[in-house]
Amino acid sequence: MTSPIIIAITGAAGHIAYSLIPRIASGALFGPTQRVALRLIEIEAGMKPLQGVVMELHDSAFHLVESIEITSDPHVGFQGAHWAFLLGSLPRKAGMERKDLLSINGKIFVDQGRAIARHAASDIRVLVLGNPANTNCLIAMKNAPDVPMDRWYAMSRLDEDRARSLLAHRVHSHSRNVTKMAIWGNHSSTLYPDFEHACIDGKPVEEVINDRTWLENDFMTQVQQRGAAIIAARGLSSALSAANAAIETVRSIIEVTAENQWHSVSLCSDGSYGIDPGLISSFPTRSDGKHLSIVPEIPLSAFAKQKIKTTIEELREEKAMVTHLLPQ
């Protein structure tokens, strides 16, 4: 076995973490021989439930788990971390405007970014799930200027997976047969699921689904509103699927991308496709196993450009709301 990977997880007593941590502990992320050391971080009010999670981890006797530490202090939790999963954030409540949520959660991610910069390993990589994920990632990244910008990611893979599932279901196929399904922009109701470049069984979606009206309307709306539909049905936000998407996001970063595939990851824009450099936006990406890169020169229709423009405008608005949290 190799030396353990130190993994820090915030919001570690929450629903997503409850699904994510066993997957990591069992080897589903880094493989069946890679040991892991878990640093589980919670606010003070969550420490008692977190103790229960740790009891279950001990009872599971995962042979890859080298150690488990719990703390409410991010300066302790991020010490030496190679990967950080930032799950914890305040959910939006009734009567709360988006700017209120950004302001409250933004302060959390300022502190976490600073703690990561000060204490994490030199090769730290960070995946943000706590919403609004793209802008929270931007805040944390800006408050950790010594950590290279290509080490920061926000999750849009859940939206990709939802889109793939919907397309497959429409034609009685399987989601594994849907490739090159890219999400552009923000993880919000403005995201753009790019069906124009996706394939089903190797054929362009529009050849398999001859219904442009459905693709432009019901399909897109269902992807954009899927999280709200799950809350309405379950009474809680997505957890199992979010944890799975987090696993798949990291694997798409650290594993070589198949030749006929790309995957959606939100990362720091380099100006590709006219998207403002520095914004955390979802793009179609590919990995060589070491470096994640934006897929270049994808031809975009007027329809796609307009949808991408809308979601990028929202990211700009969010950035403007938190400018006071972004060191210059």
Ligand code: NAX
The other form holds:
Amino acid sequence: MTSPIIIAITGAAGHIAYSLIPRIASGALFGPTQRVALRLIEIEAGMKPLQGVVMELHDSAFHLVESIEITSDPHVGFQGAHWAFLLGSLPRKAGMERKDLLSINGKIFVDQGRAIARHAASDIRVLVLGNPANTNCLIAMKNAPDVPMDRWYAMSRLDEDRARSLLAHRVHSHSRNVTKMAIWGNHSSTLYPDFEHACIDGKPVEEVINDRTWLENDFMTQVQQRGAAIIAARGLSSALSAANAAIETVRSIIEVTAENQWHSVSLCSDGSYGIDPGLISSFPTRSDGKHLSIVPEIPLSAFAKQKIKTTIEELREEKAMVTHLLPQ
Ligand code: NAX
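The block above covers the form predicted on its own; next, return the form predicted together with the ligand.
Up next: the whole complex, starting with the chain shown before.
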């Protein structure tokens, strides 16, 4: 057995963490033999429920869990961490727009970015879920200038998986048969689910679903609004599916991407496709198991370019609202 991977999770007493932690502990992320050391980070108000989570983790006697530490101090929590999952923030409630969250949540990510830069392992990689995830990731990244920009990710895989599932349902196929379903831009209601390059059973979506009107309207709207639909039904935002998407995001980064496949990850733009360098935007990506790259030279239609322009404009607006949190 190799030495344990140290995993820091903020918002560890929250709903997503409750689904995420047992899956990490049981090997769904790093495999059935890789030991993990868990650093669970909460605010003071979350420490009591977090103690309950820890009791349950002990009661589960996970054989891969080497140690569990809890703390409300990010400087302790990120110590030596190889992976950080940043979940901790105020979740979006019914009627609340992502932009309302910016001012509340942005400051959390300044402190966490600084703590990661000071204390994490030299190979730290960070996945941000806490909304607005792309801009929070940008804030944390900018406050950790010593951590290379290619180590910062925000989650858009849940949007990809929602889109794959919707397409599969429409033609009575299975989501595992839906490939190359890219999400572009922001994890928000402006995201662009690129059905023009996705395939079902290896055939272009538009060949299988001969209904462009549905794809441009109902399909896109359902993907964009799925988070709100879950909140309306559950009274809480997505947790089980978000935890699953977090696992799948990391696996898509550390494992070699299958032939004829790509996955959606929000990462720091290098200017590809005209998207402002430095913005954290979702792109179709592929991994060689070590490096994650933006899939190059995808021909984009005028329709796609327009949709991407809209979502990138939102990312620019969000960035403009938090410039005071972004050291130059
Ligand atoms: P919960 O409210 O259940 O849990 C959040 C936890 O974070 C709470 O226990 C809170 O005490 C803790 N927290 C707050 N500030 C903290 C800080 N500074 N340090 C450490 N912990 C802190 O929310 P949950 O349902 O778990 O969602 C977590 C975040 O994920 C939310 O921002 C939510 O909007 C976001 N989501 C992101 C998704 C994505 O695809 N990127 C999808 C699901 C989800 O909506």
